[in-house]
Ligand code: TRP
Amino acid sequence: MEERERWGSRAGFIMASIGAAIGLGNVWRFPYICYANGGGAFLIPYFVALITAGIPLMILEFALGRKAQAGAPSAFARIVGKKTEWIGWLSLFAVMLIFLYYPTIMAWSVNYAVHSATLRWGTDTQNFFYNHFLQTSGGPGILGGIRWPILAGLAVVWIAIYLCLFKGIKAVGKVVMWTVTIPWAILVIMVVRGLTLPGAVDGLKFYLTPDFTALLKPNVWLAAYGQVFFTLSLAMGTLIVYSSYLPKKSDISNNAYIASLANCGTSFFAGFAVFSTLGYLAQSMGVGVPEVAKSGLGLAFVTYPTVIRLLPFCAPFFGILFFIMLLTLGIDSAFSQVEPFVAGFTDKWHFSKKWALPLICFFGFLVGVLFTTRGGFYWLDIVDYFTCTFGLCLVGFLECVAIGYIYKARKMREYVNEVSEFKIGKWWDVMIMIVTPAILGISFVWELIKLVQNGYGSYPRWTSFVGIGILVLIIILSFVLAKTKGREE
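Let's have the structure for this sequence by itself, in the form predicted in complex with the ligand.
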């Protein structure tokens, strides 16, 4: 077998993990999920999810990857047993669904970077986004033709992803040094401006006031766990493959703490920019914060442009900078979504990466065309919801069961502690074996029942069946792939 590539340094690995973690998930997805689930009501489940699932599962995935020295499917097959290989494939299909739509958000950002030059969105950013930019159709049943500017953006994004990846894993470590640090500086500017807007306080109240009744809602829990998985790039095979490039003797738990706290800190921080702006908008329109904007995945493209317009000087300049930042944040996440997918196939069949890579990028672009149509916005929403809320939570649940019960949590913990500065205690076993699977299991089943009864959001019922159908399909495909013989066997 050829020698695996290695990270240039420990910092390279941490930065790459943080780079994979920090992305549109922090700046675009976190605020919208938080807003849709009641602001402060969401934060408690979110932090609980971070502590009970985020950090423990990150440790688990690092350990699994390092021990197996392989991508997700082979890692499960080698370490836990051939019968669990399908969990690895399922995680790759989950990440595949994500890399099919994630670049679309980046394609919007490409367009918004261009619109920044003239602040084209004017004062009614919401109207501009939905009616002028997306020109959304009447519903998911009507695709209504392609929006060419978005398609052009998508092509640019995929070419960029390809170019970054084909340089190999060492180059990734170098690129992310920049894609992680510069965005933070820009985010600070946005937060400061947001906080100094009139009405900002109301937005912050909505963001930070906890609502304990929400703790009784399974959908908020599922959304919180889904967001934690998404934002930390967990349950998708990414971190397994990243840590498989780690040299044998390197720390696990410390890296996991640093990456997950840095990441969630960033989301929390970005929330200040978005919610203070919502407070401002609410005040100027004379409505409450919960009603001021359409909740949903357009939120970031309504609030950030508002702040940009209100910057006291050089607004177009900062606008361009902000959307370029979204792109740099997204690009390292996007290529680390493609990477584990490629690694999964090349590990099993020893395909040449030279061919796998351009093929997968092209496939990603082709499917992405769906999301650039006028009805594409709705599909993006539906796929995002099903993948993150159900898909990721399912994979997370299965990982806990496979390692906790089949492999045995204690054995894995001992392995982690052998190489880590920070020793993890028995609490880890409790999280992996009991707390996380229990919360995920209960809310998953509950939500699924409600979904079958009522459908998702205000979409027609049949869309839920398409969503569930896709999930069932990838589960079947995972089984099939796990059953087919690879080159090693």
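Heads up, when I say rigid core I mean the largest set of C-alphas that superpose within 1.5 Å between the two forms. Residue numbers count along the first chain shown, from 1. Values in this document were obtained by computation on a predicted structure and should not be read as measured data. What changes on going to the form predicted on its own:
- With the core superposed, residue 76 shows a C-alpha displacement below 2 Å between these two forms.
- For residue 213, the Cα coordinates differ by 2 angstroms or more between these two forms after the core has been superposed.
- In the core-superposed comparison between these two forms, the C-alpha atom of residue 242 has shifted by less than 2 angstroms.
Next block, the form predicted on its own, ref. the form predicted in complex with the ligand:
Partners and other molecules omitted; one chain follows.
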């Protein structure tokens, strides 16, 4: 049995945890959700969600990994009991679904970084993205052919993921010093540039002007909890395996506060870069900010390229800078999704990481080819929705039940306080046993009702059955692997 790897320094662990949390969604998802849910007023439920659910669950996962000195499946088996091992496997299969499609978005960024040199998208960025770059088919039932430029970008991304991980966790600690600080530096440049553009103030008003009536809407609070939960990389097994590489004398609560606050601070700061430039775009086009404020992929690959094209000087430079920022934001999240999956198998069966890592990377690339097809965009959206809305939500709920009621929240809190400078009180027990599982349970049921009534988006009903089928399959696989006997330690 190989001796467990260790972080080279506490800073490496913290930066890796921050890198896992800070991803592409910080740039395009948080600013839009903030704007759409009350503007500045949204920061109130967002901060409440961070304190009552985000930080408590991060402390739980850090504590579980550090105490068990193992990845998610083995951690649950050793600390809570063999019957809960399947929860750990479920988190790994959920994160597997994410690392199957997430690198494709990074592959788009690779292509767009190249296109930025000549501003190839021209004046109609929406038409370029959907019809020329993705060449989207008529729907999810029509895959069409492979888009070779995207496939080439996907190969580059998976090679980068492998190179970041193959030398072990100490090398990851060194890599994240660059891949976390570089996007921060670029973000500062983008904010400064955005604030100096005409119309920037109008954009920031739409971002930050509080609409306190929004606080009376339940969906705004659910949006805040959903954003905090998913942005911190919770329920993915990542934080459990990262903390398992900590030396036995390592702080837990301080690390959780630092990592979570750094992530949420980055999201908030990114909003200044996004909405200052959207204000400029709105003024340039003679329309209101709401008309140019799009969510998700539309913001990153349609709206922002439009802004870049209209910049008065150095447009290609800022284009390249923006998509390099997306790449460096994404790479930390990407390899943090692969690492727990690798660790789950190496912990239980003591496979050599030297062989397990390239096999899993090749598997990820091979399945990822689906998302490089002309119908791949639709499947990326569908898999993302079902995984994040139902898969991760279910894992988070089960984690709270397992630690809060089976292992007992009090015992885990006492363990955290033994090894941490900053002590947590009984409030943590309440959050893990009542508040967080209640919010996750309500969110799960709320979304399930909407899915049954309306389906997902404008997709055919059969895609919902496929999505639910995938979730049922990973639950079954989780039980099967949990029942499979591992090698004796």
